[in-house]
Structure formats: C-alpha cells, structure tokens
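Consider the single chain below, provided in structure tokens and representing the form predicted alone.
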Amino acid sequence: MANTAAVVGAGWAGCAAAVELAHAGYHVTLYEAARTLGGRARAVDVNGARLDNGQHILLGAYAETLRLMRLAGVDRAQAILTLPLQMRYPPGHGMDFVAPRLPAPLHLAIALLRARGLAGADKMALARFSTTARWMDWTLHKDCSVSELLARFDQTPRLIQLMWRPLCLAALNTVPERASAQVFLHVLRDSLGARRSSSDMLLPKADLTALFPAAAGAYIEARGGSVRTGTKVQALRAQQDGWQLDASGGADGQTQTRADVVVLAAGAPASAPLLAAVGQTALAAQLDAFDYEPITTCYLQYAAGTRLDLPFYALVDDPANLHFGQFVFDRGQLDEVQSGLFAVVISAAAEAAAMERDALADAIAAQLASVLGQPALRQPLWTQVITEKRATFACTPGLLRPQVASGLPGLAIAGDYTASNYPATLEAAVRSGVAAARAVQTRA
C-alpha cells in the first residue's frame, strides 16, 4: 500500500511539494483554503477577463520551476514567451539594453557596447561591477544593503536609476536602501553570471494558475491523489504512525484524515499557529516575525488592437510626480484574447497601495500616455487595481529564514520564506517545496 502525504496550501511551494511527492509514489491530498490554486501567484476573474493577481517575469535560471512544469505536462513553448535579457525603456525615457543570443559572458559585453542611453562612465561602472562581483564569487563577507553595495562599487546615479534599482525592486520586492545585497548578488550570479540561457526573461502567456498549479493538481489526481479547494486545515495532531489533520469546508465539510507525512505550505502567517499548536513555538515565532512588502498590479483595458512596440517596457518610477509604474506589459502580445490589455507593475508598493484605487489607476494611465507619447492611453475603457498586501517578505540584510525541517518527524514546512539563496520568487517557493517533500520522505 502506498504511503500517504498531505500538503497544506496550494501555492507554488505546496504544488511543488505535492508533485514531488506524487512523483515519488505517495498518494497526495492537497488542501487549499481558497477556491483557486496558486496562492500569491494565481488567476483572478475580473470584468469577464482572466487576469493574474500580479504580473510576473520568470528567469531561465529557474531550473526547478521549469523542471516541475515539464513533469506536470506543461508545454513551455505554449505557456511562456522567452526573451533575451533586456532593460528597455520607451524611446527618450531611459536606456535600451538587449543581450544578443551569444555565449556568456560575450552576450553581456556586446549588450553593453551596444546599449543606448548610457554614457561612457555608466558603461564603465557596469563593467566594473560585473568584473568585481565575479572576482568576489558573488559573495560578501558581511551582508549590507543594495544601496551600500552600489556605492562601494562606485555605480553612477543614472545606472542605479535605470538598471540596479528596477532589478532590485523586481527581484527582491524591497527598496535598495533596505534590500539584502547578498541575496541580490545571488540573483545576479544565477542570471548575469551564468550561461546565456539563464539570463533569459520568461513572460507567462498562460495565467499563473494554468502555468503550473492547475497542471500540478491534474498530475496529483492522475496518480490517485486528490485536491481539496475551499478547505482549511484547522489543526494538526501527531500520531504514533503519522499525522491527523482536522479540516473544514469544501465538498466534505468537517473531516479528520490521516497522513504518513505532512508538508505545511500555507504561508508563514497561516502556518505559525499550526506549528505552535504542535509544540514548535520557537519556529512559529520565527514565522510570525517577518515583515512584508506589497506588490500592486494595475490593469488597463484599451480598444482591441492597442499595442506597445515591445512585449514590455521598463518605466522610471517617480512617485513625487505620480509616476508609480515600474514595468508595463502588453498582455495582447502574450495572449491574443487579451488584445489591448496592459499590466503595470509596482513592486515594494506601500506608497501606491495607500492611494485610492481609482486615483492610482488614473495616475498610471497619465504616466503611460506621457512616456509612451500616446495621449489616447489617458482614457482606458476600464481599469482594475490588484494589491497583494503580503506579496513577499521584506528581504533585508542578514535576515534569518527557517529551514524546511520542522523538528518533528514526518512534518516539514515549505514557502518562499524558508532558507534559500533566493528572495521570495516563484523559484524560491518551488525549491522550498521540493526540499520539504524530500525531507519528509526520510521519516522512515
């Protein structure tokens, strides 16, 4: 008889753990309190459109994410648009940096030589940063803020504004003044410092639930497991030969089920009380101690056929002048059904999220009309502002993150907040889920 596993939480970490356990032969039950799989990276239905609760960019370096997507049967070519590394702003409003498809590090050298919008001093500073970081093996003796690191490397104000600040915000969802330089260097090591394909930028064509979580659910069910949405696990109870889970909601109402092993992947705020109840108070306190950063995505629907010249542009954020957008994506170039739909992303979005939604959407429409030189963008047909208030933990210097091992046999935790070289990205979540699945298999 196959071993049984319960995974609590069907975000990307939970889905990764569930797929890994199902692949290892476990009968998996995946619990999700919401009705939609994906956690903080999921699809939502708005105005008759299938949107995401936040626009994402993946990287070619996301090896575990891409592996599990393949395992779950996702066709990468159909689900993802692959672009070379680039940082491109609307003409006249920044820089234009595109890496050619050449072997590393030649692709970066050519991109730097060809880059427009950067002065000679900016290019020299970027080359100096890359060379020194490689020499340091992308490692600091003592962590500091990204801003301190950039000052130490004599980076120019323009390069910070157009390259390092937006990359830090996009990767760590924390402003450079507060963000961990060591984690930032790890991201750069695995993208800029690795083979050329690792630096590719991957734009989802499918919605975030379809991109992996839905396929993960189908994979689990095809192997004899089950997916229980709308079901909240309220308590865990250790037993001599496994774990009992008390759950409520969904089609089954109140239930008590048993599992040989459990992966707790419900997010730090929801996981902490479950851990405290089984005696892991120190671990629960560590999970309760995280600070969080929001991400806001503003969708603007224009007439079908309205397009950008590129699938996405970087934007200079200038909140003092109500320019909050940091990236704009043309969703119609990713999915023709979404023709005329733009998604504007604001990372570390506390200031923007504090605004009234209609006022923020109006400011973003004005920003697009101005920097893209298209006055018609000032008047979208409709807008939708979605803020994920606890999108990621604040990735600050020296932050201690818990291991996946809970300290109890057959129980592990998973989430992008667990110990990792990466910030709170989809890849960090997936890696954590895989590590937790492997950890609980050692119970016997």
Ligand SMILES: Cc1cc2nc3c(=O)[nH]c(=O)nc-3n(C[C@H](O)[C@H](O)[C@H](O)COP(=O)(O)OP(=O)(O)OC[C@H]3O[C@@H](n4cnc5c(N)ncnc54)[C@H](O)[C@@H]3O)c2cc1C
Given for the second form:
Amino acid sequence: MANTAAVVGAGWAGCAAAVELAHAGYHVTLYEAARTLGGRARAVDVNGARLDNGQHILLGAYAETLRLMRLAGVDRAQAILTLPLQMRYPPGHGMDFVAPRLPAPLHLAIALLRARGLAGADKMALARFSTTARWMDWTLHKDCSVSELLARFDQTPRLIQLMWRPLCLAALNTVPERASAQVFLHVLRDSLGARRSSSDMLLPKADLTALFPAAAGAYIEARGGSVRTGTKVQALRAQQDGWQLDASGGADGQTQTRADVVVLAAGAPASAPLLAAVGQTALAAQLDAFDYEPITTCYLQYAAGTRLDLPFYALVDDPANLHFGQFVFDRGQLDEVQSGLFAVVISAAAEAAAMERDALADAIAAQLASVLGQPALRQPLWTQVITEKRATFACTPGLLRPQVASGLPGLAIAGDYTASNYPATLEAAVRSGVAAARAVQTRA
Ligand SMILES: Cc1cc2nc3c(=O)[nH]c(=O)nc-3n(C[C@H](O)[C@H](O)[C@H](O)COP(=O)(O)OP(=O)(O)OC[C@H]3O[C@@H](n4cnc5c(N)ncnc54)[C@H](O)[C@@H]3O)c2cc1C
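Same protein, different state: after the form predicted alone, show the form predicted in complex with the named molecule.
First the chain shown before, then all remaining chains and molecules of the complex.
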C-alpha cells in the first residue's frame, strides 16, 4: 500500500509540498480551511468578475515555482506573460528603464545607457551599486537596513525614489528604512545579478488559483490523493509511526484521519497553536513573533477597451498628496475578459489601508487620471479595494526564520516565513514546501 501524507493548508507552500509528495508516490490529503485553494495568492469573485486577492508579479528567478507549475501541467505560455526587467513610469512622471533581450550583464548595461529620466550621476550611482554588490558577492558581514545600504553605496535621491524604494517595497513589502539589506541583496543577486531570463518579470494571465493551486490539486487527485476544501484541521496527534488529524467542516464534517507524514503549511499564525499542542512550544513562540505588513490592491473597472500603453507602469507614490498607488496593471492586456480593468498596488500599505475604502479608491482614480493624462480615468464604473492585513511578515534586518524541521519525526512546517534567502514570496513558499516534503520522507 502507498504511504499516506497529509498537508495542512493549500497556499502555495502546501500545494508545492502536496505535488512533491504525490510525485514521490504518496497518497496525499490536502486540507484547506477556505473554500478556494491558494491562500494569500488566490482568486476571488467580485461583481461577477474573477479577480485575485492581490496583483502578483513573479520573477524569472522563481525556478522552483516554475518547475512545479510545469510538473503540475500548467502551460506557462498560456498562464503567464513574460516581460523583460523594467521600471517604466508614465511619460514625464519618472524614468524609463527597460532591459533589452541580450545576455547578462550586457542587458543591464544597455538598459542603463538607454534609460530616460535619469541624470548622469544617477546612472553612475546605479553602475557603482551593481559593481560593488557583485564584488561583495551580494553578501553583508552584518545585516542593516536597505536605507543604510543605499547611503553606504552613495545612491542618489532620484535613483532611490524611482528605482530602489519601489523595488524594495515590491519585493520585501517593507519600507527601505526598516527592510533587510541582506534579503534585498539576495533578491537582486538572483534577478539582476544572474542570467537575463532570471530578471524577467512574469505577470499572471490566469487567476492565481488556476495558476498553480488548482493544477496542484488535480495532480494529487490523479495520483490517488484528495483535496478537502472548507475543512479546518483542529488538532494533530502523534501516533506510533504516524499522525492523527482531527478536522472539521467540508463535505465530510468531523473526521479523524491517520497519515504517515504531515506537512503543516497553514501560515505562521495558524500553525503556532497546532505546534504548541504537540509540545513544540519554542517553535510556536517563534512563529508567533513575526510582525506583519499589509498590501492593498485597488481594482478599477472602466469601459471595455480602456487601455494603458503598457501592461504595467510604476507610479511615484506621494501619500501627502493622496497619491498612494505604486504600480498600475492593465488586466485587459493579460486576459481579454478583463478589458478595462486596472489593478493598482500599494505595498507596506498601513496608511492607505486605514482610509475609508471609497475615499481610497477615489484618490487612486484621481492619481491615475492625473499622471496618465486621461481625465476619463477619474470616473471608474466600479471599484473594489482588497486589503490583506497580514500580507507578509515585515522583512527586517537579522530576522530569524525557522527551519522546516519541526523537531518531531514525520512532521515538517512549510510557508513563506521559514528560513530562506527570499522574502515572503511565492518562491519562498514553494521552496519551503518542497524542502518540507523532502524532510518528512526521511522521518528524521
Ligand atoms: C496582496 C498580496 C500581494 C503579494 N504580491 C506578491 C508578489 O507580487 N510576488 C510574490 O512572489 N509574492 C507576493 N505575495 C506574497 C505571497 O502571496 C505569499 O508569500 C504566499 O502566497 C504565501 O504562501 P504560504 O503557502 O506560505 O501561506 P498562505 O498562503 O497563508 O497559506 C496558508 C493556508 O493555510 C490555510 N489554513 C490555515 N489554517 C488552517 C487549518 N487549521 N486547516 C486547514 N487549512 C488552514 C489558509 O486558509 C491558507 O490557505 C503577495 C501577498 C499578498 C497578500
């Protein structure tokens, strides 16, 4: 008989663990408390439209995510739009930086030479950053804030405003003053410092549930496993050579099920009490100690056919003038069905998230109308503001993140918060899921 595995939580970490275990021959049961698969990267239905809980960008450097999507049968060309590295602002409102399709590091050198909206001093500073970071092998002796790093590397105010701050917010969801320079350098190393394709920016065309979690569910079901949505795991109990899971909800109601191995991928806040109850109190305390940062996505629907000139633009945020938007995406260029739908992203969004939703959407419509020079954008047909209050942990200098081993045989933890070179991202989540699936198989 095949070995059995239970995976608790069908975010991207849990889905990755489930696929990896099914691939290794396990019969996997995937438990998800919500009705939709995907966790913090999932589809949501609003006003008859299928949206995401937040606009996401993947990088070409997300090797494990792309590998598992392939394994689960996702057609990358259909599901993802691949764009070269870019930081492009609406004309007259920032800079225009696009990497040509040339081998690294030539793509960056040419992008720098051609960049518009940067003075010679800004370009020199950017070249200096890249050379120094390579020379340091992207490693700091002691972690510090991104702001300190930028000061040490003599970066110009314009470059910080138009390049480093938006990159730091997008990648670490933490303001540069509080963000870890070491984690930021790791992201830059794997994207800017690696092969050109690693620096590509990948925009999901499919919704986030279809992009991987649904394919992961189908993959495990095709290999004798099952997916139990709307089902919350209430307790884990160690047994002789295995685990019992007490679950409630979903089609099966209250159940007690046995599994040889368990991957706990329920996110840090929900995993902590389950770990404390099996005696792992120090680990549980570590999981409870994270601080979190919100991300707000504001969707604005305009008449079908309303378009941006590019699939997405960076925006200069200026909260003092109610300009909160940091990036705007034209969803219609990703999926015909979403013609006229724009998604505006605000990372580290505490200030914007505290505003009344209609007032925030109104301010964002005004920002778009003004910087894109299209007065009609002032009047969307409808808007939807989605704030994920605990979108990611605050990625601060020297933050200690737990390993996937739980300290108990046959039980491992997975999630974007576990030890990784990456900040809280899809790739960190997927890598941890793969590592946890491998760890439980050794029952160490
Ligand atoms: C708005 C937003 C924008 C983002 N943008 C990007 C981006 O552009 N690029 C990027 O790489 N990353 C981005 N991220 C981060 C990325 O989405 C997360 O890092 C990743 O989704 C975390 O996955 P996870 O599996 O670790 O955790 P989660 O997604 O939190 O998964 C945990 C799952 O466990 C379930 N669960 C909890 N308790 C139980 C229980 N007792 N029983 C059963 N199930 C349970 C939860 O319902 C949830 O589905 C963004 C996040 C947000 C919120």
